[in-house]
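As a starting point, one isolated chain is supplied in structure tokens, in the form predicted alone.
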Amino acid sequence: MKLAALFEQRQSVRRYQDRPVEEALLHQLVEAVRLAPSASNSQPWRLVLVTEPELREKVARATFSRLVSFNRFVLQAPVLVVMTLERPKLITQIGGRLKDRDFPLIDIGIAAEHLCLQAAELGLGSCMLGWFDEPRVKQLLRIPVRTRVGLMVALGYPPEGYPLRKKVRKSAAEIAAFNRY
């Protein structure tokens, strides 16, 4: 698929078929993340692919509550990818402090988009999740105390005929300028 077509196709999917994702496809997603660029090639991430149904449901339930219910759709996703933030190389840490930039967060965003674009090419839907009960997720997945969960991605096959994004994107003129702000 052409990259421009992937940009058109890739969107946040919030409904999934009751169908498992093949392990071979999951390995392709891991490879896409493995190849993602990062500051000083630190690769400051680790993926936990949650596919075991009972554990997946518990992790999915950690993405919403009675008060905050917008992530309930995550219960339908047959795979949850939990992306942790790992310690970057020393040069990246120093550079981040000097430039007041959180390079690992930038890097994990790039890696997550690699995952989501690869998913779209494979016919899978995805939705990045930033809202979750991090202590609960860490406990369920035995993530070390000092390791942060950067984000999660719900993943699976969208239902047949899932509509392409409804919300109109800003125009190019609204998001870009040449030579001056």
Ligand SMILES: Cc1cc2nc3c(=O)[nH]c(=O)nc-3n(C[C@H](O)[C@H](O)[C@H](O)COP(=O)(O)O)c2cc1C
Given for the second form:
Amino acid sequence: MKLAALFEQRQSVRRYQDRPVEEALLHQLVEAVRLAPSASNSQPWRLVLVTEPELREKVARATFSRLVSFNRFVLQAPVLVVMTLERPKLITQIGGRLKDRDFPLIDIGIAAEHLCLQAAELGLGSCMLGWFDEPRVKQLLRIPVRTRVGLMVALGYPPEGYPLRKKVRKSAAEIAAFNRY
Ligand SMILES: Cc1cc2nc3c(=O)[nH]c(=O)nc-3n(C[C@H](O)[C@H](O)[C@H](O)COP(=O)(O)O)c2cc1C
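Since the structure above is the form predicted alone, I would like to see how the form predicted together with the ligand looks, so please show that one next.
Shown next: the complete complex, the earlier chain at its head.
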């Protein structure tokens, strides 16, 4: 698919078919992340692909509560990808401290978008999730105490006819300028 078309097609999908995602496709998604750029090529991420139904339900339940329920749809997703932030190279750590930049967080965002664009190309729907009970997710997936979860992504086949509802975006004039801010 042409990249511009893929940008149009990728959207946050919040309903999924009750249908597993083929393992070969999951490997393709991992490959998309593997090839993502990162500061000093640190690749400061690991992915935990949660597919076991019982475990997945528990992890999904860690993304919403009765009070804050907008992520309830995550229960439908047949795959949850949990992206952890791993220690970057020493040079990136030093550079990040000197320049006050959180490079791994930038990196993981890029990696997540690689994953979501690849998912869209494969006909899968995805939704990045920044709202979750991190200690609970870590406990469920046996993620080391010092390791942080950066982002989660819900994945699955959208229902037939799921509408393409690209959210309104700011105009080009609002977000870009030539030569001066
Ligand atoms: C870092 C990040 C965190 C997000 N967290 C959530 C979330 O917890 N729940 C949710 O439904 N959508 C979440 N989203 C999806 C955004 O709401 C969505 O990308 C945005 O509204 C634009 O819509 P689109 O993805 O359909 O183009 C998140 C997106 C990003 C990039």
